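Encoded as structure tokens, the following chain is the form predicted on its own, with no partner shown.
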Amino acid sequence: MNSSAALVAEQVTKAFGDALALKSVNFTCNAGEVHALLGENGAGKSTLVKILTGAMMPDAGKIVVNGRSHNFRSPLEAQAAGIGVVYQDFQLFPRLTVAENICAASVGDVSRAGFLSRRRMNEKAEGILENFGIDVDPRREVRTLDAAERKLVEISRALQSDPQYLFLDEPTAALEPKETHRLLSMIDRLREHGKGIILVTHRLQEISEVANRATALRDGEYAGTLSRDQFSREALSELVVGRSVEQHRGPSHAPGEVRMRLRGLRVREGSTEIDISVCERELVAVVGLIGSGVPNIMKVAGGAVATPKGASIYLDGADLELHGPADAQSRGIGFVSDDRKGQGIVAKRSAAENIALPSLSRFGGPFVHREAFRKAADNCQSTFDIRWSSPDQAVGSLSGGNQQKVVLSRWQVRGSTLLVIQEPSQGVDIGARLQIHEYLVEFAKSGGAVLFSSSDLDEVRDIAHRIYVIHSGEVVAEFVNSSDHPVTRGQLAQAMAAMIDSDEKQGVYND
């Protein structure tokens, strides 16, 4: 392979007004390698990616592709130089077919005499999919695909222009472990084809599995690079946050008495009734593959939907039914959805308004005392280290990690004592993830209770006292997790796939 085959950023600088987003940053991705790009939100990753993919021009420095200098003025110029990008948010047309989405940017290649040839389009898409081992029918509508399949289609669309260097921005953020493994396997195949992959991710386990090198940015500056033989959870975390990070497996404090118990819930017809509990001072995780029924359980437990007929919730010594979010909130329950943009925040409203939403009556009802909830927001900023210009900043303009902290803050202001959370750190950076975990552990340690679901098995192992595994709408295993006897990833993965003996299903395991 040509030693000059590389995508290089040399001394790249970019400022927005007086704010310096990048300061003389160097970065290199060789052809045929996977190079992870890390950093907390606001570190400069997005700015560097935009510059290298032609969406933004630098103020200083240069970009070199395979030995040739470039000054990209548009994404099309970057694409012509052999650079592709797949963004974190899905950008597909759901009512079009897989083939139509893949070929959308190259209609001329699949046309004949000015007319679109559906046969040629399907053949081209099928060739791209087969070349990289993607088993998706090009004639299916995108809306019928699962999250992993949609992400693979987006990557296939980027590959139709045959880029030598491909940026993947948080490609596994919405995927469960099995589908994550499938996507990482595809990244391996791309590397084998000589592609240079720049992987932007917050999941350290993925870096250890697939990356050759990892580079971190911190406050707009180059913070260092680690090679594969230097990878460890501790080393990667320290590279990102700039300090030694103590890693834990399982909380160290003991739970109290049962605070809430969900009984009699049938996730699907014919399944065994769900029976799960969470104690005072306890963090309990609920995990399962896509289709297992975990979201249904969490929504019922959190009062996001009314308690179904036949199910009951034991809360603070009494059996009851929740009639919806307002009822749950009045009983001290705070619910955090995994759909942060759709159901978590009101993007155009200020951070302070978002924090105050469940507590408006406490701030004067219809005659809201805005200064009062600005003050409350300032208190939350101190607790959660929320990065904003002011509490009046629109929450939609904040990073994912800061948006998540805003959502959690509202339940602190509300005074909730039981938190039901879907995906606590989905799409947030390593530093914010650690802060969120520290808050949740401290919240429980101080007398609260936390029931959460997560597709990140390391997150589950880090903070949960107990772990329920759901398969096909039923509890198939329950694990005790502690710093002395942490549950392994293998144990969880096997249980999630129902790869356990029938005699073991009723057991509780701690090794």
Contents of the next structure:
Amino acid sequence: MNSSAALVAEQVTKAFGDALALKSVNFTCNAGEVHALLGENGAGKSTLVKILTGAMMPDAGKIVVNGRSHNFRSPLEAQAAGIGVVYQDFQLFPRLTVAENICAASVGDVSRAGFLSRRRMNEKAEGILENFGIDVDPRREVRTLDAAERKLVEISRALQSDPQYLFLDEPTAALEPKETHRLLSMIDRLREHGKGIILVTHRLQEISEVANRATALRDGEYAGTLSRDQFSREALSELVVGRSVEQHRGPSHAPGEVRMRLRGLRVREGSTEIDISVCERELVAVVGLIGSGVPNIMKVAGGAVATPKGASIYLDGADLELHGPADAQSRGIGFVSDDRKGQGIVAKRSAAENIALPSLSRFGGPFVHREAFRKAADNCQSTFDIRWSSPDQAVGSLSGGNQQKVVLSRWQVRGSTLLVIQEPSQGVDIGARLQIHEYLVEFAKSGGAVLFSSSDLDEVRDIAHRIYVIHSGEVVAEFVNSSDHPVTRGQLAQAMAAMIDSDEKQGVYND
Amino acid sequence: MTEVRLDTTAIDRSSRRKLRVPFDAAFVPSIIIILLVILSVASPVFLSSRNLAQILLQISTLGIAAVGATFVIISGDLDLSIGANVAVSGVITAIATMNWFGGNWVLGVALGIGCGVFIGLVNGFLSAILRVPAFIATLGVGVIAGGLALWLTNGLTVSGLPEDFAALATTNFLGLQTLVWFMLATFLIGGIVLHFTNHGLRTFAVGGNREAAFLSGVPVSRVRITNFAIAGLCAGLAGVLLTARVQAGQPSISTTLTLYATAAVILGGTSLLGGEGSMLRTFFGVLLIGVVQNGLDILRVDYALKEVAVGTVFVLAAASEALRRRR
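For comparison with the form predicted on its own, provide the form predicted in complex with its partner chain.
So here's everything in the complex, that chain up top.
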């Protein structure tokens, strides 16, 4: 019986209209293993996840759980068979407590004669949290939690029905390195409890940290499975993309004169002033944990907010203050937020319109020039390899990577020469990520400047000339990186670890 | 193991989804056509050209006001002062013409329309600059404007307006009164501004994602204020023309107009959340209301029951729309 303790998809096929989303796909996750599920956007991952969790029915093929064949017609039936799922977007009730969120689906278990027993609810939640070593007070309101804690609560909620197999859809997408570490160690504990974890992710680093095996889908087909001893960045990328890929290992070209320098910014009361710069032809990374103030720095540098009092921006030979996005754009700055849905795209409008949005008045006259929009969009499509049915397609229906390319296209069309980007490849698949890196490096080579923040240390090491490490609103380290003398993961990790240590010391003093 | 064969309803459903877009746009027009057929069977008068012209005349004021409401709703706001704006603009036109400008209605009209725009600018200032939620800001402004209309007239209608002023709205041209031509022109110009200008595209962007629009350099506050001003301009124009048509300034004519204008926009299929919609949809929403009201008139339905019937149409149309979207 133990040998057959597995969740198996056999020859699963699924079509949408004429398009085959899955073609006879096989997939097996054993109990007690972490199995990474990889693939570019559109490769069929989410369709497979939906089929295995009962959210969608396959056209052909079967699902076998622990040797028994199943035919899920709803997520509830999948749940009854021991399958749980945590989706990527936060689906918690912010105004309710942790315990209320965890027990929301099963209040019957914690009530008596129709009355809710808050005590029993808190006890039940506490039991689940303790069992998996999650240090969160069940009485706290969810909106007071940080991103990692919320993700842990969401996983706990999925665990309250005690599933044997748990799907985690990009659980670390919104998390910083330290939080990711916390989440990965929880995944490890779940495995020790004998659960089978299917981890959908784009981040190769965390696969090598936590997964036993990795399976990739490519264009709806099974592309292969690697086991732990075969893991390497190259092997995993190749499995996903389908060809051998050339990774940038630090930039190879030399930067020019200082293009922009941000000085005098105090991220918080009493902290030392920030002083960071970016040169022509240079890519500069800013890294830091949550609460370090990195987003503030990026927003000020990108002109997303007016330059605060006391701070000044030296740009193209003059000290000045930026009054907001329109002002920054007229000086050649393009800003890309890490909140693509909330602050990046206008989902219901077409890709062409989204691309043209900052440049409307530059097309001349009060009337819109749809032909010019489309031409500009077509140019961007060939630059970025954007996959759309036409530039008139609504941006909201594109994949994350293509949406990010559309947002970058805005500044290409606007003619921006300095890009300030938060998380250039967040929520973007491996292929698109490589293309975005390629573009940014080319952009810098041809005279542009790029300042970006990233929680992905591989990304930082791949393309940045210089790396600022921020902690508590201050620059605590600066690294120089090149293909000849690359910064090692160890060096960066050490700088990060020093911060984690100091955080923990602070924790001790607070107690 | 036995092969699991599964039904194909999911596939059918997804391919049906592709056919939905033109169907969406055709939804309200097809309801209108069905109503036209039913009503023409019920009464021979209904499809007469005279009655059809009557329908257009009946919806003219509502239509002009709804054009403005469309701009405000698509940019993600709401204007609850439209009806009161129509009333006070009309009253001011009448009073100014009679008492201040000695019968010179051109100046009266200019002041009336100016009053409409001013109220729109106040709405915009409160919502976009002071960040008062548009719902409460425009509701408050509407209450003030309605109160002013009553105060200026002591609650009485202002009559005795010049004949040539009435001609502004009631002259017959190609079989339709000028009031109807004003409405059609307002829809045409509104449609051009909304769908073919940079301001129109910015309106959709601001309503679709205010943050993203701001970070793209769109002057969000200016766009919102402009749209409130457009709504005020339309309300002012509606007030002036209504005054011309009935040859009197009436302070209490427009209590339900606000809600009907908003309902017409939403019935047409424009999202109350903003970022979506079209001027043609609003036109069909207005036309639907007109056809229903006229049909009930022709069938001599009692006034109170007429209200019940109109409300029922609102609910049914909105519910079937919502049901269809979910599917």
